[in-house]
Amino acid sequence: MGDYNSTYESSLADPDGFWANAAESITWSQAPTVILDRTHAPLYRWFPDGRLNTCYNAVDRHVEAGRGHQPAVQYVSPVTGTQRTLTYDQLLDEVSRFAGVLAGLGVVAGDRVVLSMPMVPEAVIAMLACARVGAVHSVVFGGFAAHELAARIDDAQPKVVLSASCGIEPSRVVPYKPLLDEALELADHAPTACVILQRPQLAAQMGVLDHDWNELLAGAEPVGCTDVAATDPLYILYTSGTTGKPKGVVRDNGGHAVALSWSMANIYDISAGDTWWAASDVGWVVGHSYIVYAPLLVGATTIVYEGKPVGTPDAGAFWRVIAEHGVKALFTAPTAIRAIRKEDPESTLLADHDISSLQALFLAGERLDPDTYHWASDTLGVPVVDNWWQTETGWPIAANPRGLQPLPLKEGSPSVPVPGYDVQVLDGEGHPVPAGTEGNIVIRLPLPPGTLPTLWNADARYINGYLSAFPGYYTTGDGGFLDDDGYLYVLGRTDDVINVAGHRLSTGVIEAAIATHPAVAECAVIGVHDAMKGQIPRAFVVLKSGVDADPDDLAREVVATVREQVGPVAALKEVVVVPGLPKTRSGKILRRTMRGIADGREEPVPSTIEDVRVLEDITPFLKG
């Protein structure tokens, strides 16, 4: 444990010294002598002359240290009724043999491999096997439609595609192979092979390019680790909701390993032997960073959960998994906690489980509203820690550094800038604003290790899209403010600001006010056209389970709440009660899609059938 203020100042005053020290937590085949390469700014590179292998750091070195018997991956699948534990010894065996499968298919360092996989241990094994041979993996969320998968295949141009016969959800089996076949028909690029994990719930028909996963694995010889440059890419991750040409965020090997190892110890207070659960999907950045790489880099046990951990009829799934596996810290999205509260507002299911192992709840992916924060804090009796980051950064920009120095928690704030991130708030002209004043949240360059060094094959697009609005800064696209204590408040995307009769209002501020109403489980606010005021807010609210409120009465109460907490300037008059809100799998509400429908624009088709159904329910209200 250290001191936050001195650590943070040190990281900004001497980034080379700070990150050189942090890099000592990683095993290098060639230790870096240059920490930060500034010669091609604003395209910075960390540890340019270092060499390492990420898979070795995540698996092999723990076995060599004598901890091969410790669980590395704990697979929990209520949708199939199975569990499986992989020790570090077993993980090393399976990863090295699947690396042999890739090598047998001609995959070498620098080749790309696309994965479209359900939440099964094989997805983790495949990612690590790619890292082992130096290949660049690109995981595509298994629920994406065929045209989105095809676009990513064309951009990454993989030599091999890895998939499964199906994914499994609580109420249905989702065929993956037909989706992959359709994507390959749509794509211009053709891989040389596809490897399919056949699952007993639904067998896939195999084609001429297809190989059976287990058959290849049975005949594969294990291979060792291939050293790569620290600046070589580990993976490409395409941001959700892209239109046109996909935007592939690149993550390098060296900076990624250093930053994630540092974050697990200093932000999340997780070390070797601890059990950690990030309730997400490997298709999203949280899954990459905190299901797969970060916990394994520090020698922890990571939980891989297949199925939706919340929602009818299993709102107690979180508590059961925590109790059964001794989870020290849980990372999920606020929307998951809201879903639990909606189904079990009195926390009756919690009484059935001993969750005394839990020391902290970390939330990210959506703004943490005060109502959810207080409910979770009171229910669990542990610190509820908001943290804020992006697909592009790969690890938190702002958080409460529990492992470094636990700081006081403030509702509505993900706490303080993380060491390495020089967070500033600027006005539209690029000038710093006083404490408490809203503006554009930016990060002074260079970004710390582990963040995106560029976009895949698109340096100019990276510079134009992220570094041009405020020269010398990375533009986050989010608005907010810093308070007098240096705590950051993130109010939402800058395009979530509406202009009501000349007054700029964050929809996040209005949502926070609505969320305080005792009947509201969750809500979303969008701006819609108004002939007199230009824009006015329209609120969509989901009620808590068991609440039977009159819609008109509820609307009047919500309007009064917003008027009291935000002011008459908010001009909220329209409140619509809906059964659900469309979301990504990581829990983000599809506000952009909702705004597009309200404005009459064509928007991308949502990624899952469930999203489509929810949108169909609320589209009449979006169109007014």
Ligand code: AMP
Given for the second form:
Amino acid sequence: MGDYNSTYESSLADPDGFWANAAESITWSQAPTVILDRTHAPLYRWFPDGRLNTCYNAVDRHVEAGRGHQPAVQYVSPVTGTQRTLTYDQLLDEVSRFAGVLAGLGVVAGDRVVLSMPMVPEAVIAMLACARVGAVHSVVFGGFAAHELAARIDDAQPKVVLSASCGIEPSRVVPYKPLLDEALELADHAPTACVILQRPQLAAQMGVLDHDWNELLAGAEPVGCTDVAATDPLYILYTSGTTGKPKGVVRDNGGHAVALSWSMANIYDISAGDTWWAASDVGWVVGHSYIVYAPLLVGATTIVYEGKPVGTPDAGAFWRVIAEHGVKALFTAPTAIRAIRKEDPESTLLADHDISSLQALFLAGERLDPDTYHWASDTLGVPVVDNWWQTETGWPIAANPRGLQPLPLKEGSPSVPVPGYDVQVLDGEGHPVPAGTEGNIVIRLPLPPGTLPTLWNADARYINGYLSAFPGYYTTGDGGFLDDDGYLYVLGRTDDVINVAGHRLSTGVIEAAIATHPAVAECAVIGVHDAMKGQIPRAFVVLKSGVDADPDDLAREVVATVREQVGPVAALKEVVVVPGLPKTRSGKILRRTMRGIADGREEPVPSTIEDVRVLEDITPFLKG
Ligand code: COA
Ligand code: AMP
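Next, report the structure of the form predicted in complex with the ligand; the form predicted alone has already been given.
Then the entire complex follows, led off by the chain already shown.
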């Protein structure tokens, strides 16, 4: 592991030197002279006196370097039957004019802009346009309900909201505008304007605040890039935590540009001119980092895919896109591969497509189970590369660094800690555990560039939630172990976050929605194993005394309540009515014990349990 080992060691021994070197891949309007500001530890700032514009680095500089005719964005939309290629020249034109739209609406550097958009090129254009004027975008995934969108609007306080008339799921057209209208009704904060992209599949009813996207664009003048500090926020991305309130992960401009460029070359082995496809959604961190920013920062072509891996039109959809566009590497979640395998287990549809351009399949977002790893490896005949990270870090913490030095792959492991991340496994008291022993996966501070400097308007919440359990370390919330070769194995969350089809969800948020049902006295939601989605939520509900509801009717109502308040993405389908929930004598629900049983572990019965029979009664339902 020569190159990897020496690079990893130098990144930890001399982070300033290492990242100063990496920063040379970025065009700065003022190059940083200070690399890491440690004066406010445990809050760190990378490149504090550097200045740049992220959009300039992702678009303009490639045009200036002669890449104007190369495709920058390749939109492939099997759900609408359309494709569109945007060269770097065209992307620059569209982004600078949409930046003109934002400027015309009074958006200036530091203002927030919320986006609720389907997977269309306009979403990418709008994100880059925000970056161009120095505004801070916050993209909200379309599968969340109005209530969740409202919570994000209230926290981010956007000047402008950008949305579309609809999104398109294979089974239905999803009206986005009524969802936005409802969210704005629920929210305390009011933006000054909304810009709506009218799609041919469904026309949105426009209100007094609303402007037509294309009408504004037609009359807009292009604007140039606004210089910002490297430490200024580029975006806020809300993610699920243990409590109901979503956490606004802040991403800065400078560290992000440096780290993502480094990752494209050294982890994913992608450079200018390559075609790269991250099959995710702009609403998730994978979408931010690897559909939008990283491929464009390095001058590659990024595929923007609107559709699912199966059913649009068939389970050969991914192979068709790879063949048609000469995709060098595909990045998606294991669940997408499981969905394809379920539909086409013998991979007969692969034979119709020449996917010889494909050099690697990268999988992340949830644990890569050995079965899926082997099926994908055997089917595609290319390295299948697990990588582990999270919204907070923005880029991989553990991976097989294909560009730096491809290492042997091991099933069940995303390989080794990435340079910049000092990954440790600690026991509950904060002591390092020996190789092979499970514990809390933590990262010694400082985190590398590109990771969250803090939570939006919530430094104390960041410190309490991530930096306090083990002083000097960032707590990832995942448990696992390192093996004798230094390979990391990530076994799952140690908190109440679950992962459904690669989507991160808070059981606390789902529980809060269920608790609003008038018949429900109390409830607990646990993630249970699902062969396709990895995990699915299962709700255990105790009815108020005297309520005599039919369990099937009640389950249907609870599912509908969660869909209405959290959104379809919560994918709650299973509701079990139980006489009681296992609790401690002081009345605390034993969620950790329930989770352990659901995960198939031999859980000792806690000595503090109030009534062991309640736990015994619920155990068969936890095991499924
Ligand atoms: N807007 C509106 N609704 C949405 C949505 C969006 N952007 N995204 C998902 N939904 C809805 C779906 O229509 C579905 O609703 P339903 O219950 O009425 O069918 C629900 O939310 C759950 O969606 P999903 O979890 O995507 O399940 P699915 O059964 O429709 O598809 C997969 C399953 C595995 C095919 C799909 O999740 C997938 O492709 N995932 C892998 C890639 C990925 O996006 N990973 C994210 C991180 S890398
Ligand atoms: P998100 O913030 O939505 O990207 O979700 C991050 C969480 O997903 C992590 O904390 C893990 O629990 C899980 N996760 C992501 N990638 C992997 C992986 N490769 N292996 C295991 N778990 C993963």
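Positions refer to the first chain, counted from 1. Keep in mind the model is a prediction, meaning the values are calculated, not measured. So that the term is clear: the rigid core is the largest set of C-alpha atoms that superpose within 1.5 Å between two forms.
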Core-superposed comparison between these two forms, A513 Cα displacement 2 Å or beyond: yes
With a threshold of 2 Å on the C-alpha, tell me if L543 counts as moved between these two forms once the core is superposed. yes
D188: with the rigid core matched between these two forms, does its Cα shift 2 Å or more? no
